[in-house]
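In structure tokens, one chain follows: the form predicted on its own.
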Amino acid sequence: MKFFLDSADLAEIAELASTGLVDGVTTNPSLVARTGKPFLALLEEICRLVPGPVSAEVTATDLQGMLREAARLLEVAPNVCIKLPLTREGLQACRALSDRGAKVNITLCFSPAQAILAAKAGASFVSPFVGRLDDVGHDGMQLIADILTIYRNYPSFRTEVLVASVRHPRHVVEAARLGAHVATMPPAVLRQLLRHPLTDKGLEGFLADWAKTGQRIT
């Protein structure tokens, strides 16, 4: 499973990318707005920090506007992945961009039917939002299971399931158990995956016992 960071915070991305655990980054207009930085310059810097796909979302809602914005975003770096909404125009733009060899992430997916359309349009990734579905009383992880089942029926589908709106480590673990290709998560969730109180307790005990020996390895 690939891990993407859902963030536009350069310091957070740089710190966690240095662990070697980060395979890509997803951004959106809200995350970018919180930084207060110019979008294109910010995107260029993120692309330098992470060699994998960096999703950059268009803000136009019409087909031609999406294609113009996508063309500009693709000029920023070779690892830019164009993020498009799951609308009719977004799917049309996806088909056009995918046919030209661009990577596309179709976002705001909330149903298996929508995920089928994303695959038909040639998307590199489809982003089902599990946390937002949970928030309104639906089972977000069931959506992931349904999409994966459908995609496995059709070997010609090349779209990867990118689990988005991840709220906690359980979402990541369950997505991995189901066989999702990617999970994108806030930096805090990636840090939570690292932590377990028994790991801390065990390490503390090992070091205490070692200190009693008076030895050093170097």
The other form holds:
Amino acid sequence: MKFFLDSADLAEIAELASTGLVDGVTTNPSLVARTGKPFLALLEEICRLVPGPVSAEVTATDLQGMLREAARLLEVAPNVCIKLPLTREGLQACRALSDRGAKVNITLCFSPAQAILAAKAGASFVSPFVGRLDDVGHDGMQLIADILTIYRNYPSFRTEVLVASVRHPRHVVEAARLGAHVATMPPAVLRQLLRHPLTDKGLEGFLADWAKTGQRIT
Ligand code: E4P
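Having looked at the form predicted on its own, could you now put up the form predicted together with ligand E4P?
Now the complete complex, all chains and molecules, led by this one.
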């Protein structure tokens, strides 16, 4: 399972990329706006911090505008992945860009029907938003299960399921149990995955006992 960071915060990305656990990054216009930085320069920095795909979202809503913005974003770095909304124009742009060999992440997916369209349009990734579905009383993880079942029926579908809008470690664990290809998570969730009180307690005990021996390893 690949881990992407859902963030545009350079300090957070740099810190967590240094753990070796981060395979890519997803950004969106809201995350970029939060940084207050110019998008293209920020994207270039992020692409330098992680070797894997960095999703950069277009803001045009018409086909030609999307393609123009995508062309500019693709100039920034070889690991840019174009993020397009799950609209008719987004799917048309996805087909055009995928045919030219660009990586595309189709975002704002909320139904199995939409995920089928993303795969048919040749997307590299589809991003179902589990947290936002849970927020409105639906079952986000059921959507992941449905999409994976459908995609497995059609080996010609190459689209990877990128679980997005992740709110807590349980979303990541459930996504892994289902076999999702990628989870993109806020930095706080990646840190939470690491922690367990029994690990801290256990380590404290081991180190206390070791100190009593008066030994050193080096
Ligand atoms: C995915 O690529 C999106 O950036 C993100 O996961 C949206 O999450 P949110 O619902 O927490 O805004």
